[in-house]
Amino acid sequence: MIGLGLIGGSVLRAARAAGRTVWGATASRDDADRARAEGFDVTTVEEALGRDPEALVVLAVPMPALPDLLRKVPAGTRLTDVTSVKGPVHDAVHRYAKQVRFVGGHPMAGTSRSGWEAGSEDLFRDAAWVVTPEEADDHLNDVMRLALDLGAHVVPTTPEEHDEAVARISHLPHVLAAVLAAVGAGGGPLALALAAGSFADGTRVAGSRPELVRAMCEGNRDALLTAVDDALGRLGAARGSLASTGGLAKTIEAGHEGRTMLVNQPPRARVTIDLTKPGALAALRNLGARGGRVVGLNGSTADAETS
């Protein structure tokens, strides 16, 4: 495990709880000291990368730190990551670490807090864990098995489709939360004194460390621009309606429908995907595109649920 913040530290804890042999490294002295105090084996990046050539290495560092780190990864390393963008990570791996075996990953879990102390071995319980494989092979199976061992379910997709999706449901909410928090604070002491649940819920992620939010959102610039344009169009329509008729029916009803779709997702049917067949990669990606997920591995097959 390289990186022991919220996500990396949680992976390390959950993997040990699942019975796996783990060790890690981090550039943060505070995170390293706290992890060692809890009995974890924490060493240098170079030693962690070179200890076992058969180990599955998980990278949990901000996007700007990836190029320098990837240059240190030995050829042949079995590698995955937990970064919140996938297209730029795949590009970086192909540029700086061409001789590794890589499957991109992104667990859809987290909090507004950061650092080792924010982590938990239960963070990934029932969470979606995205994988963005370029081929269906044993390495992909190992990455999916890690996610399943940590209590998550696996959603296979492409880097491009992942980045487009998370721009709408993860990165845009960070931008909107920042705007909402700034607008609320602009109302002065009275506005903040009256702030209650809706304001607290809508601004929760604005409490995240700004440098981490910037790295995440700026790293997905193109897809986020599309999502921001969509949001601005809807806000513009809402303003126009409010100014001209005094009504917000279309905006409020569309939002209510979207929330209802999230809460009341359709039941899923069980399917089995043969991972040895030539079309396995396409089948996995199609599963993810339909909102499906892998919930178990059984030899050469994946047990899955699809909408």
The other form holds:
2 protein chains.
Amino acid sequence: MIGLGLIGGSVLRAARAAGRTVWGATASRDDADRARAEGFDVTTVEEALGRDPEALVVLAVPMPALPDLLRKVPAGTRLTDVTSVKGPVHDAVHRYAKQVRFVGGHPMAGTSRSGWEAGSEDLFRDAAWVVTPEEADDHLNDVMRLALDLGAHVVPTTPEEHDEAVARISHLPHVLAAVLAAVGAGGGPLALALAAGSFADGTRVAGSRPELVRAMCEGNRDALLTAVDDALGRLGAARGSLASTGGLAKTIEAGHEGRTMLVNQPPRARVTIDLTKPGALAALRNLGARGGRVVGLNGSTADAETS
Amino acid sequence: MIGLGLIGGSVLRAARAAGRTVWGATASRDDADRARAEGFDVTTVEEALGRDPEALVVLAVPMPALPDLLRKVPAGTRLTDVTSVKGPVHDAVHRYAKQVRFVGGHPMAGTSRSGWEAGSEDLFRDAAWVVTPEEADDHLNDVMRLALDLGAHVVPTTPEEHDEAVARISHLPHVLAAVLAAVGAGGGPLALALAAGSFADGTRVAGSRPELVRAMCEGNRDALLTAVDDALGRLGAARGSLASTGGLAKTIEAGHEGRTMLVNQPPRARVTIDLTKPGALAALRNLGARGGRVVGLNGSTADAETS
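For comparison with the form predicted on its own, would you give the structure of this protein in the form predicted in complex with a further copy of the same chain?
Entire complex below, previous chain first.
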């Protein structure tokens, strides 16, 4: 593990709990001290990267720190990451660390707190863990096995489709939470004194560390612009409708429909995917595009659920 | 109690639990049957309104149902309400039920579910209960005592200031939740499969019954337009900044500051307000404007907390 914040620290704990041999490195002295105090093997980035050429190296650093880190990764390394954006990470890996084997990853789990102390070995239990493979091979299987060992299910897709999806369901929520928190605070002490569940829920993620939110959102700029434009269009339409007719039917009903689709996702059917066959990569990506997921690996066969 | 949905049903339960004699009426046969099954006295609207001229009548119906109901209220009735908008309710009371004594009210509590079954006698515990008195008199004291008996604290303000505040911290959150849910669902099955905490929190209130959300938001049209315009301006500025410089610093930092103000509200000092003195109404409104609240009544003295 390189990076021992919320996500990296949780991977380290969960991988050890799953019986794996783990070690880590971090630029944060606080996180390093706390991990060592819990009995973890924390060393320098260079030593961590060089210790075992067969190890699966997991990068868990903010996007802006990635280029410098990738330059230090030895050729031949088996690499994955847990960064919240995938297209720019793939680009950076190809540019700065060309001789590595890489499968992108992104566990959809977190809290509004950050750093080693916010993590836990249960963070990934029942979470979606995105992988963005460029081929179906043993390295992909190892990355999927890590996610499964940590209690997650695996959602295979492309970097582009991942980035579009998370712009809508992860990065836009942070932007809207920030906007809502600022508008609410603009109402002064009375407004804040009256704030209840809807405002507390809608602004919760605005409590996250601003530099982490910025790194996440700014790192997915192109896809986030599309999602923000969609939101601006819908909010502008709501404004126009409220001003002209006094009604919000279309806005509120579309929102209720979207929330219902989230809550009532269709029942899933079990399927298996033979990972040794030609077309396995396309089958995995197709599974993810339809809202499906890999829930187990038996040798070179993936047990999957699809809707 | 007229209206036995989430809020009305919870007032009925909590008032009985506080030792009061209660009865109710509702246009919903389902809610009436369920309330009767729990031993409550449920009758017709006319009988409920006419039974005791000294009773404190609480109206808990959606805004659109209010004019017809107010026409049925006997002259001299001591009236309050729990509607989520106050200016239009004051206007409707003055227009349709001129011979009543009225103090507007609005408990800041709820869930995304609705109807009698969603209610509970604990719903108002530690909640803010807004009152919008037009004078400081014994009827105001009775309305405040009801809120205090139900476990709430009382926030006095004007109808206009209430409506501006709740547009920001209650109605705008519903509009933004609807917009976010629709943008997320627009990402298809993959996006919904990846949705985690930030999307679930940000869209929770979009699961509320659309007709109730519409009644609430559309009933506060003017103040909500101002809040939506504020949000549109901030979201547009975020869009412009992300597109031109790639940065979201101002948006994310303002949001973090707003959230921090919500979470870390300043410590409160105890004060008392003599409700018999001239200027008592202004003192109460000033208390609310500064984020303060009434937490107890001793005879004609209000125990209050102010920041």
